[in-house]
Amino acid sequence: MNGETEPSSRASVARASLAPDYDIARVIGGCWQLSEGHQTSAPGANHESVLEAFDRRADRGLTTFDCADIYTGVEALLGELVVRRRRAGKSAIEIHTKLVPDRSVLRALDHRYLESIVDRSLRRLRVERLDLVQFHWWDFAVPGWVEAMTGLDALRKAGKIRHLGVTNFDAEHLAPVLAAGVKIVSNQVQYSLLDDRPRGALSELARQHDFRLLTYGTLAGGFLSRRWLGQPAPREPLANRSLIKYRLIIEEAGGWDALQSVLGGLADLADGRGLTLEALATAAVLARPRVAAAIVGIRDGRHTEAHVAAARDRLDRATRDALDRLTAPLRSLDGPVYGLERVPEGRHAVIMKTDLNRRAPKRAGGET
């Protein structure tokens, strides 16, 4: 696998290879913000304007989008984009979805359950094969995730899935999946200048087994942006679940004053490079070992050009060293990838919604 590639005639931004037959844009459009369950107060975005913005985004070379079976309404929206581009004779896009079984059914999960969700995603996305299915397992105290991954591998061999990945797996619990012979191409994990938990054991496992990291939370729900530079901490209630989640991450990393110090240093570095603060924060994560792409939340086309710049930019050693010095005073988050989020009744865990697939079809091919 040759890693990153320079922009070509096929795309105006750099791309990364996940497999010999599959490459993606280095900045992926994350669509969680468009889920009906994301907003706590503000209304959702206009359907048609979102489709138009996403179509233009793909035309600029940002052809990869991330969603999930539990992001209500998002798979269907991206399915409309697939059809729109197909009818217009435009190039294909890459859509990564997730398969997130309900926590309440983990002990009873079987092949029929998995296949029913895969079939539902195929219908919603209006494709014959899913580009990448990323599997999540809520509770490693419950056995069965290795067997579930072998079941998904059977669906891959049957032609319903092109490539397999996981999401939020730490090295310890991903190792037995790999030992079982399941080939994964990616692990989607939270990774930012505030949260470096994927460094170390997980990155080393990725090197050994030749899979890549796809990062979310790269801008900490928007807190790693110039908008928050010099601003007081937001008051509750916060507007959406991203802000709730990443406000907790900020507290773990050292608090609001620590964030302000990072933002000030980022602004100075970004101005010196002719980048936006957000583009530099994204490029910083893209420079980390084994990172193939960063997933940045999108609701429209406002940040498309900044994402193009972030995907193109390769940070020199001096800039990387400056970023390391800038973040050195931060507190390291405890434990492995997604470890804090798994602590029973912990403050990171209690904000999670763990049973959003309850309306999954009861049989393969069934309707929701």
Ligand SMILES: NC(=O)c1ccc[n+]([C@@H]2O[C@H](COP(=O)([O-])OP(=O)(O)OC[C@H]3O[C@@H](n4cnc5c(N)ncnc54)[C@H](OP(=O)(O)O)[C@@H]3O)[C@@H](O)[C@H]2O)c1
Second form
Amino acid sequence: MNGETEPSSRASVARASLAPDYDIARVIGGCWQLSEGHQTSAPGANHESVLEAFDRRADRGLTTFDCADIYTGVEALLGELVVRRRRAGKSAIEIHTKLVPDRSVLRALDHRYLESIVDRSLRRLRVERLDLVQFHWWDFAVPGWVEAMTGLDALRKAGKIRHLGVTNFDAEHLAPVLAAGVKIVSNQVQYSLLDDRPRGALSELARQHDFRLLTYGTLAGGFLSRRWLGQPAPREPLANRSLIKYRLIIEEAGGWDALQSVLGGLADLADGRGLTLEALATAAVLARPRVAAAIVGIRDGRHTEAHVAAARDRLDRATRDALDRLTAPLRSLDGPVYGLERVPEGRHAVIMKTDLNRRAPKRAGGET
Ligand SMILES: NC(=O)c1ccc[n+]([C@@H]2O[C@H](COP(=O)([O-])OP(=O)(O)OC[C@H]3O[C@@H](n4cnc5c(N)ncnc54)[C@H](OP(=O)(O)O)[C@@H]3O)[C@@H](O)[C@H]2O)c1
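Starting from the form predicted on its own shown above, please give the structure in the form predicted together with the named molecule.
Next comes the full complex, this chain leading.
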């Protein structure tokens, strides 16, 4: 039993339990897509219409949102959603943020720096306690992540954080955090039909220590959708940073033709089962051991109903076997989760922005 619950009258969406006192929607609204700089070509979304769309999304039972301290403008936006729903007397939502210390401060990281980022997230999100803080560490060659997690655990005990998680941790580097006695409820990792690096050691560690996986890249930034079926490979420049990221993942998995084979097979399987291709790609990941929820990127309300349905879909054994056969010809991505992304000067690393928190301690409070 994975801890999922059937939709109830309270919410029309399936939920998963991360802790005895904490459950979330099985499809989480991912908000990187709304951060400044994510779209490389299109204009930014209209603030008010996004708030309305997200409010309706929560009313439909998709109450969980993912953001980060470094997604510029997004914590403040979700803070407005919190206030709007509070004023309307609506039920609370769950907001998962991240704590991503700048790569350039890792060696000098101290407790004050961590606490200033937590305090800034509290102010931006307009809450007294953060539901979930997911910690990221850019470089495991630099020690200090276990101490940082211990420090965050102290902030949890002080009441500023409800639950702790991590993001992009492989089993080897997460094990010492767990050995230090820090309880985490989740690890947010890339997991999709193209990328199954979380299978194996990480999923086994999750089983042993009773934490869950929250997945991103489940639709490969939108490449795993019907809109790309039968299309030629896109030309540069790509429209947003997700597409840049997952175009490289497609190359690792075998290239554009390999993606087209998967999309063709997915379309056939989905049609035969009355599902959308995207819902099938999402349900395939939700069916993997230890996966609590898929974080799927949103910019507005266009995909709300599709996500309500995707959260509900469960796959039978025959479908899961068919998906395994479909993805078997793909090349397996090398190494553990986020291993390729950590290769210094590698093609996955050079596209990332690793110092977006730079002014956090000095500007705490002045950001929003
Ligand atoms: N921890 C990390 O390091 C990390 C890294 C990346 C992402 N994330 C998190 O994961 C979230 C997901 O982002 P991602 O970059 O991985 O992208 P993704 O979820 O794989 O793909 C998102 C894109 O797919 C399209 N889409 C969504 N639902 C759809 C549907 N039902 N049918 C058709 N198309 C659909 C949307 O494009 P359109 O809007 O153009 O339709 C959307 O922008 C982020 O927002 C963020 O919260 C975390």
